[in-house]
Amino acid sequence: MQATIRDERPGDIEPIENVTVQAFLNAPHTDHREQHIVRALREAGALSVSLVAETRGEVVAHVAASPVTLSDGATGWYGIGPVSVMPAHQRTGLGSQLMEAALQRLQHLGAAGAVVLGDPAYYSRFGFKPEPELVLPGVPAPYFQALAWGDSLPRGEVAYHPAFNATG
């Protein structure tokens, strides 16, 4: 599917929330807080990357990336997510286009690497892999993956931005 991928604009806030709600409505392994997380990240000024995919003038997908904290003090690392695609546009390649665009944007920002929480089969396509020395407490290792753009990989625990605790 061909779409225009661009930065979020002020008028996209409501469509992004709608896309996020719809994308996770019937998804397994969710507590349905994703739209609250995106809003809280935006309000905290922590949306380092916020891209939308637009088809025929309609926002149909969104990806967010925000800084993460590492216990070893490493800097320049980001967490990708949520990644949201309207159900009618899922399995069309749109999510992959957004992921690739987000990764390119992070590299352009000088990121040292990125982490993601989700389906290992999906995210491994982009070079993510579980790293035994890099953990997200309480999450099974295969579902927390990292992608480094430098020679070194940090060690220790990763903490997402406090906005990931948003409930409403």
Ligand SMILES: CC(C)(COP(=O)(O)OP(=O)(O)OC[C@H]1O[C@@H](n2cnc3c(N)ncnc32)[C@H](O)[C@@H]1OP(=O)(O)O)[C@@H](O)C(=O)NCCC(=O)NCCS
Contents of the next structure:
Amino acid sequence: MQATIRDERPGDIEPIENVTVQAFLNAPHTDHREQHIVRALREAGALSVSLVAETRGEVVAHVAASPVTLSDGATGWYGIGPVSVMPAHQRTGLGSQLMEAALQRLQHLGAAGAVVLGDPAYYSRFGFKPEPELVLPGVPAPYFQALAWGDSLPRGEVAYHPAFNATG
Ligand SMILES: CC(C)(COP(=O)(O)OP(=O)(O)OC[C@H]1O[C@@H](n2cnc3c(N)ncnc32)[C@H](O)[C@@H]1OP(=O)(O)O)[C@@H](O)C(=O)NCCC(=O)NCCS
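Next, give the form predicted in complex with this ligand, keeping in mind that what was shown is the form predicted alone.
Up next: the whole complex, starting with the chain shown before.
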């Protein structure tokens, strides 16, 4: 089905929360805090990218991106995620459309690169790969991947926005 990808609007906050909760309900490797993270990022003004996919006037998928900090002082890096697709709409291409749109948006924002945390097989299709020099503490290498648009790749540790600690 044809979906419209667009920026979130004020009226989307609850639908986005619902999509996020539903998407992760039966997902592996989650502590079900994703909806709190999205909200905390928004409240902190750190939701650099927040795109929804809409079908028949209904928000059915969402992607967020927020700035990350790097221990070597490199700037312009973002973390993409959470990415959430309503279970009934999963595996229909919406997640991919949102990922591509988020990557395009970050490039328009002048980003130097992006990182993702999650299934390596899924994210590698968008050009992400593990970079041994770039580490998210506590996360096994294959599950943390990067995509650089510039020539240089930062080295060291990556930290997501403090909103990723949100619990409610
Ligand atoms: C993961 C998720 C965002 C993918 O979105 P989606 O719309 O279902 O995926 P797409 O239809 O764009 O899938 C594209 C491809 O990735 C594959 N794929 C989908 N989910 C996958 C997963 N969890 N692991 C590996 N591959 C996956 C699909 O089979 C498809 O492959 P194909 O093109 O060869 O058929 C979505 O399934 C979801 O919301 N899952 C629950 C929440 C989650 O785990 N989010 C990601 C972590 S932040």
